[in-house]
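Coming up is one lone chain in structure tokens, specifically the form predicted on its own.
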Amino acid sequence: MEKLIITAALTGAEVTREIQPNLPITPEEIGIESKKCFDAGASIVHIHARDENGEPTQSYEVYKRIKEEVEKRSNVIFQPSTGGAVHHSPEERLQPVDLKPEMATLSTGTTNFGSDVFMNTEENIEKFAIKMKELNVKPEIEVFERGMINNALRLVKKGLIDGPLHFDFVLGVPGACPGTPEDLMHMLRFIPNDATWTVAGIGRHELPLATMAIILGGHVRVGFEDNVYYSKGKMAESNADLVARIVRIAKELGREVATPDEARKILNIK
């Protein structure tokens, strides 16, 4: 079985300091948090940027500062979001890709997101895919619903992205696919045999789905974007605490954890 890749989703676009007092917001805070997660065992940090007021932003300049803060502290893989917040335009969302990161997320469909709609038209999905291919950015295919797998496979047929693909199943978002074990197993039936995958369970779904992924040979995403609690009613003190718990579980289950360079090899990042 491949070594386990752990992604730390540090901030997200919806969590605030009122919800999670330890949320990193500034580029320096995000850089420091990324190093803590690297030291705990993460090989990828998934980034949503915030402006000086703590609001979500897709600003090229802010992502550039975050990238510099992350990369001066470790060799963890910097993975910006092209999802941003639901109110960002496609043009805004695509800005971080111009930094030529090793990876970036690529959401391959429209979905309900709580009371909002996360809009991804076919035209924009293809536009994002083309940009990533031009700049040699590895897409992480974000899947909130079953049809998004098919949409990704169509991109391959059109030559807009190359395999082997890497999927991130984001399960348990209110309004989208639930986060039960059955939902994860259903998703896995439809991805290519040579694909790699990560699961990001939202809220209470984070830990059980992460444990499933460790056992099944997949990979794991944890962090404040997905879950601000360590246990029921108890706030996590840091993203690194959530990473460290996955490392402990993986060790108990006999699964080694990948370094960033090992993750690059597993994900075919060149």
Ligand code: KMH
Given for the second form:
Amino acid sequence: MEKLIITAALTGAEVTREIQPNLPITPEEIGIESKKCFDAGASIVHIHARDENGEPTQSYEVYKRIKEEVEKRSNVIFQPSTGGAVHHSPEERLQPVDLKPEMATLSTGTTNFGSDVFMNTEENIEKFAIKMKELNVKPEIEVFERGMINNALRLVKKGLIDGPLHFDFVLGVPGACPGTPEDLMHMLRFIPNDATWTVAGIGRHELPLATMAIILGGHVRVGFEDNVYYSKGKMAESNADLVARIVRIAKELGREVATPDEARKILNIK
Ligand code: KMH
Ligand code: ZN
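Next up, the form predicted together with this ligand. The previous block was the form predicted on its own.
Let's see the whole complex now, leading with the same chain.
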């Protein structure tokens, strides 16, 4: 089995300091948190930027500062979000791709997202894919619903993205696909044999789905974007605590953890 890639989703667009007092917000805080997660065993950091008021922003400049803060502290893979927040325009959302990061997320469909709608029209999905291909940015395909797998496969057929694909199943978002073990198993039936995948279980789904991924040969995403708790009713102290727990479980289950350079090889990042 390949070594385990752990992604730390440090901040997200929706969580606030009122909900999670230790949420990293400024570029420096995000840089420091990325190093803690790297030290704990993460090989990718998934990044959402915030402005000086703590509000989600897709500003090129802010992502640039965060990238510098992350990259001066370790060689962890910097993976900005092109999902942003539900109110961001497609043009805003695409800005961090201009930094030519090694990876970025690519959501391949529209979904209910709590009481909002996370909108991804075919036209915009293709626009994002074309730009990523042009700039040699590896897409992590964010799948919130089953149909998004097929939309990604259609992008391959059209020559807009290249395999082997890398999927992230985001399961348990209110309004989207639930996060039961059956939901994950169902998704896995439809991805190409040479694809890699990770799972981001939302809230209480984080730990059971992560454990499944470790056993099944997938990869794991944890962090405040997806889950702010360590256990029922107990806040996590840092993103790194959530990463460290996954490392411990992986060790118990006999799965080694990948370094960033090993993750680059597994994901075919060139
Ligand atoms: N914040 C969500 C609306 C991504 O990062 O690519 C979208 C999201 C997906 O988080
Ligand atoms: Zn995200």
